[in-house]
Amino acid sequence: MESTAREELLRLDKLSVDYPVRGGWLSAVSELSLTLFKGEIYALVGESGCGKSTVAYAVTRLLPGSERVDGGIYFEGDDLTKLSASKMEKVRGRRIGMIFQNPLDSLNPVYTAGRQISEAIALDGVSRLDARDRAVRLLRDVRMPDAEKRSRSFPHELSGGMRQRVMIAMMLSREPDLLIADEPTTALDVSIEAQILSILLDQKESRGASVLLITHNFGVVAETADRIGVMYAGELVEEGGAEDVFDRPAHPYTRLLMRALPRSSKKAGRLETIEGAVPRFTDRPRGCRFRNRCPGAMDVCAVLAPEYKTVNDGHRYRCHLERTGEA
């Protein structure tokens, strides 16, 4: 898809997010800007630990409160970084939704799933009963099996995809025109997975709703994300439409990424790993993040951090190396 015909929903300036810790300050984002557009499915794609929650908590308002964050956050032409506390209420919820990743954490076990929803459904001046009614068309929306019996379930008695569909229902009870869904499908097993994947998908097609998908699964974005950005240690390393970024890998971190997915073949021999873990930089570093684990690091990667490169319109990556390289 070109994305210069499109309308921007959401974009990131330069946005850092560093956290206290001990003798200074943990980077975790650094210097982050990507623009999400009506419509797309956008998948934030990195190992545990690079930013990828972080840049969710940050767009929504809800990191702890002890943070240090600049740059911009552009939320169709509001700079959320600067709307008062209630002024952000009506925006979180309303607006921009958010999928969290572990749904009995998120969900009130002393009330039934239809409740929960039916509350959301309210804060909108919506009647007990059609809440209720709605609650239920929605639970039946996110293909939940038995909807009328399991709106009356409580958390503890739904399987983990249930929980997650009640989490998605709840979300999209007031039609917001973002939803950030954050490691979605974490624990669930494969068929269930994709079901989800799906629902994400069906509402993107059938109410155009713009959808941030946070995961660290390269393989679940195939099928669904119009664009990848790749993230690493805090930066944004690749970004480019999904068939881009799969056919065409430019990143070094992005091919390793690409090697250690499963194969469809046992001929295609054993998958590769990539070697050490992500860093935890207590400043902002010198030179590239990467290169303590890059299979093709010169001696600049130490010293100076590396622009991006163009592939093509819409399709970059940030390394010293040309695509055709070593790497």
The other form holds:
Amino acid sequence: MESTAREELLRLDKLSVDYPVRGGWLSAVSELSLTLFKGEIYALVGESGCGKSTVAYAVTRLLPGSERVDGGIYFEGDDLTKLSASKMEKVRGRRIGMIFQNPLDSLNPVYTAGRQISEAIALDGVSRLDARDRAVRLLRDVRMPDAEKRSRSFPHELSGGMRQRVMIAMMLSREPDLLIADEPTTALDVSIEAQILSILLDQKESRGASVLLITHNFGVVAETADRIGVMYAGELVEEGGAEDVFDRPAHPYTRLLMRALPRSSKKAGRLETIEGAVPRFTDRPRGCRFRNRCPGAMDVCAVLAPEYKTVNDGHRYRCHLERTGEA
Amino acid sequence: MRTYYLKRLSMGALLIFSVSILVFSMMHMMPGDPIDLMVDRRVSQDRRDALRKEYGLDRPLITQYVDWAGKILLHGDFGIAIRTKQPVNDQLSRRIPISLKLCGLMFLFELIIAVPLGLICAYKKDSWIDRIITNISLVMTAVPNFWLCVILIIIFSVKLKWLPISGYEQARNWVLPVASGVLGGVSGTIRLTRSETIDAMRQKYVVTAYAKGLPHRAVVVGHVLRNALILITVLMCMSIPWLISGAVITERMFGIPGMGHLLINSIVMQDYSVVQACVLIITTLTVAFNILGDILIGLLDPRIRIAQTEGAQ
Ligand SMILES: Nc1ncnc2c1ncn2[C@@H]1O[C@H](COP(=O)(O)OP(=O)(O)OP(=O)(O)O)[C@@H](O)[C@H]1O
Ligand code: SF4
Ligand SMILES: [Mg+2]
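Right, the form predicted on its own is done; let's see the coordinates for the form predicted together with the partner chain.
The next block holds the full complex; its first chain is the one shown before.
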């Protein structure tokens, strides 16, 4: 880990998001606090349904509108939860870019790829014509084959990987300081996945952008992330430098994940290998959210939610157990 | 693409051709002799034969059909009305502009009223204003058009005496007929606009549009409406034939001497050549608007444009 003083870019302060469901409120994200520094890639990892996308949508204020949000989202000094709608419009795309999970539904079927990218560029006062040229250049930057021609294609004429490149070009186009990538490679095959991850890495290295990389695939995390946050059932259960979390996981959940992970193949890196499913909470439970699946659960876990324990600077986990030995 | 439209066009032509055969044979399959419709029973057989010759009714049916269809195709000439013994075209040319005006006004007002209301409902979904509009339009759908005409006449002409019952010379004559047509058609369009817009709002690409920083207005116009309007435009275009057939009743109820009025009168009087002309014109319009709808949807939606291109190969 770098020893230089790191500048904070995004800080979530006890962020909670609840969705209205039959019978009450579903706690999708619960008191989640984390800090993202300038120029780093932070991977948010967790099983399907643990609330990763909800975090991403909360930061960009693109949640459906029926939800309840608590806590603060501080971005370069502004609390995004308190910004006016029109100020928030100026944050999106320009200061925070967001790459979505599904690249097919996420592009408008009636506009060409180039048009959808240049529409974003034109927001910064660039003329339509220049914007179109820049769109083609961006497509080339994200290694779109035949960029000139593809910029005139409609989304349904492009493959999944190409669509994701369009999406990425669109979100890079205004050079945001923070890129949120919500499972950018889930639907893609391994070679394209590697390319897309290297594009994200390049953003960090060439212009110091930060990336919040959301994934349920530990394999993706290994080569890319500087730091890792592990989510379980809406909570951040462990956080630390990538090596710390990988080599010395402290939380029982993370350990299980690591044990289930032969690090080579992509498929095996998926997090579906632990028994049981993530429970959904329609009320704030008293004890630990992981206890029904935890091999080390104790009586206290049922009544008292654990506090964070610190392993070393920046490496913390949330469990009643003291860390013992290696996983 | 071109092959696709050629295919659609020839299908349309085939349909019109079949309908033309149907309406043509209708005249000859009806019980009784067309001559009976022209002249009194007491007219002598010689005179009848002469008439039959004069109108070409003694020739084989095929020849008659070719003659009839050829005149329509080449000169737009629908022949002579058996009953009134006037050229059908004269009657049509007086009445078609009136019908066009009626249908045009109905379509225009339907558009101006329904689309904005549907949009309001979509954007204020589940608010009191949405509930009121949706419920009223639901009730309106259940009301038959002729009944609506009667109600309007009773309220505004008979009771309040604000508007005339019939006539077509002044602007105020048109208020009730247009209103009845619009009220009948508007609810479907409101609900279509509402559901299409709500559907478009929910799409992921709308979230993407916000995510890249587009202002709300630009998202609404450029992404939500742009996509919602595809189906609205096309369905409205394809609904025009319905509008025209609905106008038949409206014209009759309000005594507007348009084509619908002519059609009904001619049916009652068994004036076949006029009926044939009207039915053929309405069929052709139906086919034309359907093809127009097809072309429009291809223009508006590139996915369909591609499918049309591939489908034709
Ligand atoms: N609009 C909504 N209304 C109600 N519940 C929702 C809504 N959106 C998400 N949820 C629920 O909130 C929880 C978290 O969802 P979220 O999409 O954030 O998970 P995720 O970690 O991104 O999962 P995935 O890996 O499948 O994308 C899930 O249980 C989900 O069913
Ligand atoms: S607090 Fe208890 S149940 Fe929760 S992870 Fe730790 S040991 Fe397991
Ligand atoms: Mg998700």
